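First, one chain by itself in structure tokens, the form predicted on its own.
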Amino acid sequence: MQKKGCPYGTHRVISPKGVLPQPADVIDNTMEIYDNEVLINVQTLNVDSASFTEIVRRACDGKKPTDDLSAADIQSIKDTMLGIVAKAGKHKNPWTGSGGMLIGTVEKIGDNYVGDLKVGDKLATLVSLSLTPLVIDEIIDMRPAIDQVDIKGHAILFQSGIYAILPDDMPENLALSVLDVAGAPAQTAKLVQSGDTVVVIGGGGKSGMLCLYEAKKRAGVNGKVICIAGSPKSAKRAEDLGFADEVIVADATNAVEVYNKIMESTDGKLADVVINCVSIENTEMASILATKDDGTVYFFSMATNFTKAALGAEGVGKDVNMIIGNGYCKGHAAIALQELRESELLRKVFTDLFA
């Protein structure tokens, strides 16, 4: 008889006991099913920008995924990642604290799983996994442009787990690349209004791209639409999209020359919302100045640091609103893959980059 399991899967929990398995330091990652969870083949992760950004600084003396990686800083990477699951019993980074989301198939259903799942049914969790159980037997192949690791492995979804089953009209690294980050553009439309100012500061990334379409989706032609782009090649992708009604380079670690940009751009008024989507650190305060008195910023990277936020915020005598960047919001896996069937320029440059 299967194990009675809480549907937030504190059962799983190891240490330290009481909290759930998100914030927990090691889990129970054994794949025998308790009586309410599912048991997924897993097939590829995602791993955060953020993370995976880390995990390759840390194992390849502080190169990018982007770099030309040698077959050691492959392996070293892979040791990287096996030793955090072997360790903590899920992929949670011990140094950003998040972890990303997998692709696969179900295996096998517990009695008292309440659900519309089959076995069979290939899925994306929308679950992080510094949450989820997981096993890795084996990583197959991995493409660290874009955060990608084939892996042979299980993995656990409890029953409060979200997922989406995958679309059939597209390939699956693509909706993959996708529900990544279907959160950012859905709390973007949830924000953004009729004739606001929006600032996207990393508008020229995955998650980036997303919200610039959705802001000027929701902005209008009354509206205003400033990406942020860190690098020539960004601010290129983001004007080829078209999105942007302007875009400009900064550093986004240099919260007064992005300041100023957005000062001279707006005529002084500044954003009524500001979406932080950059996965590098020291980014906060530039988000921060550039919206106005009571407006909006959205952090939606994993890179963010809450307390210089907040701190720094009451630091420079900004009332603004700040919002936690949370990767659920309802419908939002329809809401960012309907973009790309929505916009065919938007889903080429994802599919030239991810798919």
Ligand code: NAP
The other form holds:
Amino acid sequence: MQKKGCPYGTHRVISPKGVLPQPADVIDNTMEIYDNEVLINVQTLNVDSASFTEIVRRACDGKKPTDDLSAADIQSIKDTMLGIVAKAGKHKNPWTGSGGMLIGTVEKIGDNYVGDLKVGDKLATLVSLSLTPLVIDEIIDMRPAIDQVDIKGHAILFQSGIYAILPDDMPENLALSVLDVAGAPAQTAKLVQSGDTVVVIGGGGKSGMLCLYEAKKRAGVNGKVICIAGSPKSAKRAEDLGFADEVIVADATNAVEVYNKIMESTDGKLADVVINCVSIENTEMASILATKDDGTVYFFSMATNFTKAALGAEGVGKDVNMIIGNGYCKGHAAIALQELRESELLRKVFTDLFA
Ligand code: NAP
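Beyond the form predicted on its own, can we have the form predicted together with this ligand?
Below is the whole assembly, all chains and molecules, this chain first.
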């Protein structure tokens, strides 16, 4: 007889008592399912970029995921990840608070689970690893540059947990990389109006490229899309894609530099919409200063700090709308996957980088 579970997974919370699984410090990751849960045989974790960057930095003496990592570095990353899960019952990064998502196969479904899933379905979870009960038996392989980690292990999807069945017209790792950041292009589709000036900070990165595509599609010929890239390498990637009208290399932690460059590029008008897709801290002010009064800043980055954004905007007298990057937005998986079907070029770049 299976035990009765709460749709939001509160029955798995160990501490502190009374909170939901995401803010919880420790959750129960025993893999015996409750009556409304789904057991997933996990194949790959796509660790959130901000989370993975921080794990690598701490585990490998300040290195980045894209650096040359030694066998000892890889072992240290593995130990950190296994340590996180052993302590919390989930892969919630203790420093960034963020998770990521996973792909796997449905192994067992609770007797009272309501939904269309069947045993054997291949899916990507669209709820964060920061709330997903997880057991890692073994880390088999790792692609640090793209935040993907192949494991032997299991996870639990709660009744309220959203997911996407993996499409059959693209490789799984390609779909995984896109679905990881699906909220960003979908929010871009909602926010950008025809004729808008849009700045995508971190536009040469994974979510950034999807946002550039969607922003150009929505802003149209009368709009202007500007990409701020962190390095010449990601700037070249964005330039080759051709979705941005202008690509600028600038350090997003240098708010004044970004402001001056966006002032110059927009004839002093600034942007209607700024989308922050960076993977590092202290980029709130560059985003705010690049936005015109009554404009909108969408903070997709998990490294965003609410206090810095709120007090920072007040401090410079900016009346801008600031949106927290909710990873979920209606139809987000479909919108993100559709971009790869619409743009061969985007699909090629994503395939080369992630699949
Ligand atoms: P990504 O592929 O690593 O892209 C990050 C981008 O930030 C890179 O293009 C990088 O450019 C740029 N960048 C880094 N430092 C910079 C700087 N100082 N100035 C300007 N640009 C800089 O990451 P991603 O997967 O797209 O994720 C982006 C963010 O979204 C992360 O913070 C991630 O945690 C977050 N995220 C949020 C959600 C959500 O639900 N809200 C879901 C998934 C991910 P270079 O490579 O040139 O340095």
